[in-house]
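A single chain, nothing else alongside it, follows as C-alpha cells in the form predicted on its own.
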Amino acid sequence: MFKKKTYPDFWNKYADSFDNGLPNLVQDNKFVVLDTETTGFNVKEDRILSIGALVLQQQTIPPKQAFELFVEQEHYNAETVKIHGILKRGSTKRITELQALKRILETLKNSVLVAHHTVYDVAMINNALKRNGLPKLKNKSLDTASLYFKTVTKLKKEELESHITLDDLAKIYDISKKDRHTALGDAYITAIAFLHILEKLKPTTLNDLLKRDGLFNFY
C-alpha cells in the first residue's frame, strides 16, 4: 500500500481555500498581482531572487497587503545584475525559498493571479515549489500582455506578432517607471495597467475575462 504524501500546513490551507470556488462577478474577485526578479530567463535552471506582490480588490490596492521578498540563492548570474540590481551578497534581508513560497501561498489562496507574461512567473514559482517537494499552483491566471491586445480593435500584422513589454504598457497608460525592474515596482505597473485594461474591456463575469485572456488553464 502506498503511503499518502503529506504536505506542510501552509500548503494544506492554500489547497483547502479552493473548495469554495471563485465569485462569478469580476468586481467580487480578489486579484493578486505579482512579479519575479530572477537570475536569468531559463525557467528550469534559473532561480527567483525577489518576489513582489500586491492585492487588487474592488479596484483598490490596500498598501498593507503589498510586499517584496528577497530570496537566498546560491545560483547566481552576474550579468542579470545590470537589470535587477540585486547583488549576491548584499545588505538586504533575505529569506529561504521555502519561506518565500509560504508567504506567497498565504497571500494567493484561491485568488486570481495576474502578471505580465504570466507563464514565465508561474513557471518560476512552480519550479521553486517542485524543488521544495510541493505541487504546482492551483490559481487561475491572467496575463496583461495577452489582455492588452484584446483592447485594441485594429492591429497590423506586425503588431499582432510583436512582444508587448511592461515598458510598452507603462508608456501606453502613462504609468511612472520610477521603480522599474524591482519586483514590487513591476507588480505595481502591472496592476495599474490591468486596471486600465479592465476599464477598456468592461468584463462582467470572471469567466468572460478568463476567456478573453486565453490563459484559462492552470500552469
Given for the second form:
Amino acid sequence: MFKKKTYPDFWNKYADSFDNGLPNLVQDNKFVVLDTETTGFNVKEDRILSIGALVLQQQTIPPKQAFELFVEQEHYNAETVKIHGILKRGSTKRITELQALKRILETLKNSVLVAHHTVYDVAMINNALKRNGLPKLKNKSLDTASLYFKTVTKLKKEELESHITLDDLAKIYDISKKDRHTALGDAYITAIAFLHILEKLKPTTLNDLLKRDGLFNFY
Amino acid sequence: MQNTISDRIADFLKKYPPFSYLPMEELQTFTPEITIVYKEKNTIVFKRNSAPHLFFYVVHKGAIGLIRQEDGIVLDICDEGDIFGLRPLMANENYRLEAKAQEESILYAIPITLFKPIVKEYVEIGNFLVESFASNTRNPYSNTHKGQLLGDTAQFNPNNSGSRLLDVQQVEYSSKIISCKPSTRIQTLAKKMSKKNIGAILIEKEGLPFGIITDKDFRNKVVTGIVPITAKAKAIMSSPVITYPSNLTITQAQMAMMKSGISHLVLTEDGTPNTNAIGILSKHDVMLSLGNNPAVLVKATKRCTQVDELKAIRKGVMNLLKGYLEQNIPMSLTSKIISELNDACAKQVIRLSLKQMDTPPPVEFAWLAMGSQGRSEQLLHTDQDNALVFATVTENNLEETRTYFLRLAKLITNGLHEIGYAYCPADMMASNPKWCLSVDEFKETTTKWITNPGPDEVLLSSIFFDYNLAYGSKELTDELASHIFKTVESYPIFLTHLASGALQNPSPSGFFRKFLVEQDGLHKDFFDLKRRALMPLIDAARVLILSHHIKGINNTWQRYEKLALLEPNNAELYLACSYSSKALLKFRTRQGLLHNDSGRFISLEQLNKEERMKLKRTFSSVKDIQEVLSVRFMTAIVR
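Shown: the form predicted on its own; wanted: the form predicted in complex with the partner chain:
Following is the full complex, with the preceding chain placed first.
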C-alpha cells in the first residue's frame, strides 16, 4: 500500500479499477482477448514483439476497440521470424515496451483476460512489467485451450493428447485462418473460438466459468 | 492503424452483393465501424415491433430465421452473405418480423447512418437492397420504398439504360430499286407498285433520279380527280428528289425525313441527284432498323408471303425481347407485346397455310393455342401445343371434314416448326387426330376428363384449359368454354383432382433454402425451373380461377391479380404469386436467351448471388399457394 505512490499514474488507475467487483453473470462481463507474438518461447529471455487485443462484450466485437501494437526490442531471435514475420528493423511503427504496457493496461482494467495458452501470454506480459518496475497483472484469466477440453468427451480428450493448438480450434469451429500468426489475427480466432466454447459450456456465472477453466490452470 | 479484423470483414463482404459493387477503398471506409455480433442458437436478434436497431445485418456464419410471430412460421432463412434487418434503412418503422438464430451465428452489424450515403451514391446498391428487403418481407411492392431509400438525389444510371447507339448505326435500305420513266402511264405505275407491294417508286431520267411518286400522290392527286387516271408519271411526281448518301445513320435519316416532311429518301452514289440512285429508304425501313416498334413488326408479318420471311421477323422479335429485358421493361408489358408478335406470326402461318389448300375450309374452325402460348406466357420458342376445333357436321361428313382439317393442321404445324416452334414431344398438336375434333367431340372429351379424372385426364385438362383462340371462329371457342365451365360446376370433385395434380410438382427448395436439383437423367444437378417453380404457380392459378368460374383470363399473373380482387383477405399472397410468376418467367426467358435454349434447366453454379436470391424469394409464394390449395380443395382425400 505504501509503495503505491511510486508507480506511474496508468498503473495506479489500472490497480484502482479492481476496487469494483466483476459482474456475476457471464454475459455482463467485458472480456479482453489478446495474443502476443514473441521472439521465442523462453519466458525469461524472449521478448514481446507485438500484442493484439480486442474487446468482447455482450457477444459483440467492435473492431474499433481492437488494436495491434509493435514493440521495440533489443533482443531478437532470427529463428522465430518465419513464424511471426516481424523483422527486427521492419518498417512498421514501433513503440517502447512501456508505452505498449500502458496501452494494454488501459484497455484491460479489471476485465477478464482471454487467450489461447494464457499462461504463456500472461508470463510474457508479467516479465515485461517486471523489467519496467511494475507488479504483475491482477486480472482474472481464461484459457481457450483448457476451456475447450471441458467441451469434449473423455474419449476425445485422450485422442487429443491434452494438446490443442489455435490451428486446431480454427479448424474445429471453421474460422478462417487469415492473418494467423499476427497478434490481432490470432486474437480474433481466439475470440471466436471462445464464443463457440461458451455456447457449448453455457456457464451461468462468471465464477462457474473460472472454476471450470481452473482445473487446467497450472499457476 | 493496421487492423486485421476490419480487413477480414472487408474481405468477406467484397464477395457478396451489394458490397461487391463497391470499390475496395470505399468498403474500407466503413468496415472499421462494423461490429461483429455473435448469436447463440435460438437467441433473438430483434423482435417484431421492437424499435429499429442502428444497424442492419449481414450473416457471416450460421443462419438467421425470419419469423412471422403470429404463427411462428419461418418465412425465410438467411445464410452466409445474406442481408436482413433492412427495415430501418428503408423506413423509420419497427421491425415486422422476428429474427432468430437458427444455429449459432456470427453477424456483421453495419451502422445505418454510415451506409445511407453509400446507398445514395451507388444506384446498384440501392436497387439490390430494395430487392433484398422485398425478398425478406415478401413484399412485391417495395418499390414504393425505393424513393425513401435513395432520397431525392437518386439519379438514373445511364450505363444501365441499355440504350443502343442509334446515332452510329447505319440504316439498312432496299437496294432493289423499282423505277419508271417520266412518260410511264400512272395506271401502269400503280399496278407495278401493287404487284411489288411498295409504297414509293423512283422516276428516272437518263439513269439519274428525277422524281418520286408515293402512295400519297395517288390519293391526293389522282383519286381527288385533279389529275386524270390516264396521265403520265410526270404529272404527279415530286421533283426534284431529295437525295442522300447511302452511309446515312438512322438518326440522320429520321431527321432528314422530318425536316422535309417526306416519307422516302433516295440514296445515291455520292449523295447528290447527279449520280445513280442506289437505294430507296422509307420511313418503314427506318422503323425496322430501330427495331423497337412492335406495330411495324406486326405489319411486317402480314406482308410475308412465305414462311421463310417470317423466320427473319421472328429474329427481330427475339432482338426486341432481348432489348426489353436489358432495359428492364415491366414483364407484363414485355410479355404482352412479345405474345402479340408471336401471335401475329402464328396467324400469318395459318393464313399462308390456308392459301396452300386447294379449297377453302368446308366449315367454320378455330385454331387453339394451348399451354404457355395459350396463357400468353411464351416468350421464347418453346414447344407448340395446339388444337383445332371445327363446327359440328353430319356423321357422314365428319371424317371427310376431319381429313381436310388434318391436312391444314399438318401445314400449319410444319410452318410453325419452320419459324422455330419445336414439335410437341407428346404430339399434343392439331395434326394429331386426337386434337383435331368437332366442337361436339371436344365437348364429349372434356366431359370425360371432368367426370372421370385420373392422372392423365388431369394433365390433359391442365394443358387444354389454358387455350386461347389464335385464329378463326370465336363462337366455337366460346361454346366449348361455357360447356367446360358448366360441367366443372356440376362435378366440383374435379377441382380437387386438379388441385391435387397441381401439388404433384416437386418442391423447389429443401430445408435450409437449398435448391433441389435433379437427381438423375440428362439434366442431373440442374435446377428444373419449369417443373419446380413455374408450374406449381401456373397450376394453382388455373384451379383457383376455375373454382371462381372466371372465364377468359388465361394469363397466370392476371389470374392472380383477379384472385386478389376476389379474395381480399388473401390478396397479399395472390399478389406475391403474381409477382413471382412474372419474375420466374423473366428469369427463364433471360436464361433461355443466354444459353439459346428453353431456359428450363438452370446450372446453379452459373448464377450469381443476386440471381439466386431473386429465385429463392419466389419459392415462398410457391409453398404458400400450395398450402392454400391443399387446405381449400382437401386434396388429401384423393391422394
